[in-house]
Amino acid sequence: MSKENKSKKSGSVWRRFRRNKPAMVGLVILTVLLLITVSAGFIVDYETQVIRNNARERLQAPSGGHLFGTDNVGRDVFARVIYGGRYSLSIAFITTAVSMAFGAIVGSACGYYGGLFDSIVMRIMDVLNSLPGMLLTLAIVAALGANYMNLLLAMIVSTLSGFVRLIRSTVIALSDVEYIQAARSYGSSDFGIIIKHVMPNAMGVIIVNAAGSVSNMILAAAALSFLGFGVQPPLPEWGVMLSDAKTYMRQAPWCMIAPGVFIMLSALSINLMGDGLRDALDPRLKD
């Protein structure tokens, strides 16, 4: 594909989820939420306010001081929510990246080449899918300890397979369509057949179902931590602040909604631009 062809399908594709209005207020929604997060360390200073205790302050409720009021050791709500975006939202987002690296590489080349080494990564990718995906995860985090790191790597580990499978099954309905054949006929490599026919085209599927996965991580990792897998206290991630303000739910209830509501609208604005990029993506879609 020229250039200028896949500068006018970028173009189509912009202009097909532009004019979808849902999907636009998510795209909106997500990036004020990634500018706060980028910049909480610009608009309050993590030591004083997010950190450290403050007896005095206690359960205060929401005013112009602590626009989200403080918790049960007089931290401010506002600041730790904002410092645990970059927790809650960097593991959804590396999580979905290395899941779909690996599914990428490892899924096309059982695809395009198929035999034995498909059949073993398969049988691999069948022992993971037979698990499910939160109690694999919790099992890793107990066997190597609760910590940000450790969640990662389990989480990854858990969603591997379904990238793995996705990405083989896009890959397999395309390699005998007739471009791919032709490639082949003039003697273009496998990894150049792969890297310049094969992903591009997949790539509309892949990116639709890494948008819902990153959603399902967001919320995934505020579970984890809530029951103690994940973050750890005293750090301000979204699930810890949630299972640190169960205990004064009815006496300071804006504990628990300010990351409440951070974790929805997270996980609703991805999934709102991820509806808008499958009617973008879909090729029967006309401008």
Second form
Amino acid sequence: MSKENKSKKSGSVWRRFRRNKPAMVGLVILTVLLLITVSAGFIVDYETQVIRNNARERLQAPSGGHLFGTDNVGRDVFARVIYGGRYSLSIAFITTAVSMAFGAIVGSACGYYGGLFDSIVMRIMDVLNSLPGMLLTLAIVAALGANYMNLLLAMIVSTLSGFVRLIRSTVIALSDVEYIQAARSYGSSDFGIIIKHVMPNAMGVIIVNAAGSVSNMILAAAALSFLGFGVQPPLPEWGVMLSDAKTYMRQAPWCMIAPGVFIMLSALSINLMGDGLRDALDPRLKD
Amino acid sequence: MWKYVLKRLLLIIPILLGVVFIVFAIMSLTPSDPGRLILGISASQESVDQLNDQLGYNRPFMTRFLDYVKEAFLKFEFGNSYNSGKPVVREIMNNFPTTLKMVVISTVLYSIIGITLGVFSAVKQYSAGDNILRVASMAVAAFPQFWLAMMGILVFSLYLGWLPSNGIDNWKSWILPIGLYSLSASAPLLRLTRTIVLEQIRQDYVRTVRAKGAPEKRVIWKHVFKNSALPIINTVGVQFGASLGGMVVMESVYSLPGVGNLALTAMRQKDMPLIMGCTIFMAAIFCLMVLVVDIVSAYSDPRVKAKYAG
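Please show me the structure of the same protein in the form predicted together with its partner chain, now that we have looked at it in the form predicted alone.
Okay, now the whole complex, with that chain kicking things off.
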């Protein structure tokens, strides 16, 4: 594909995406969330507002001074919520990016070459896949100890098999197509064929699945931290905040609202964008 | 057909062996001290060491793994929980009815809600009802389950005082966990159903049936739905198998004595026999459910059936 053609193609994807109102709403919400999260350090002070206990101001209802109220040890809920995005969002994006990269390499190798390597890898993926729900993630975190890095590692291991399978089956479906056979008959190298011909055509499916994965990971990371198998207090992760809030639900219901709404907005914005991307990348799939 | 079923059943065994190996390997990454766990903090270091020796915790990894496999797969002997001292099998069987009850009722509920609304949404595409359902299902799917569960407690237990907030006392205790799980699970099913039905509605055969003058109700339920049912049943079936292994989040928030909560507690306490037991149990149930789903689809779809006829 020539350079001009390529930019034309991505241009038309962007044009279709831009016309999709829900997707644009999602993009705006996500951009705002990311901006707030990234600039949290300029808006509030980490030491005094996010981490330090302040017994005199505990369990205060939302007011001008504390936009979302204060929690059970007097920390500002607004300050904690905007810092919290750093954990949930980074976990979701890193997990998806790493498992997608792994899936792209291993999955395309499996699908393109087949044979013994493919069989061995797929049996391992079968095993990983047969531990339903969060079981595998829970086991890894339980063994290694609960903290940010281990949660990240555990979630990557649990997400791998989905991407390997997806990319493998896409590559298998594509490698029989005429233009791939044509490229092969020209004498293109396997690596060249995968990079230049197979991957660009598989990208649509992969990106749409990646969007779904990011939003699932946001929910999963929060749930795991909520259960105590993830980021640990006093760090202001959203799941951790909700776990604290559960004990003081009766006295301070406001502690529950903000983290929940932020989790929901992040997952929702990415779902909206994922749907928009699906329609823009492949108008035939539009519903 | 039977040959196929038997082959698939036998294939579950190596997968379970793989599961045991992986979890065994993961759990041995951590220095565990089962002697201390069983005897408590007040016991002397000597007696703890002695018990660890007795339990064989100082033997090499492969010896322990092979021993476990021999006991578990040949004698169905899964050992006793370190924490309670009771046999692992009995612990799981005590907790399973709670999970089973919850999963069966909520699967029926969310399937009915998700599928009917999904078909409605597709048939009335772009109507006000469809738009509302699309936005609502999108929003519901984005709420974390544990947050919905907590809001349920806040509103229905603390403010209104209608329903109990944890444990199981009477039938009212089931309403919040089952209701909110069904709500949360019906949203993605609605979206899936809508997409699949829309795909079918655009097919040529639907136009043909309509042209023949069949009433719309018959077109939708007799033709479109029948052709959309398979992928929907697949999804519900796999989901059913996954949640039978415990609805960790719901069971934890409402402190229900289910398998998910049992596994969670076992992991917190590094109660190795119980962790292994729960893991094998969940993986086995999940694999069996996937098999059942495959057989059902083979039976209901002649195209799939033909593939396994030999």
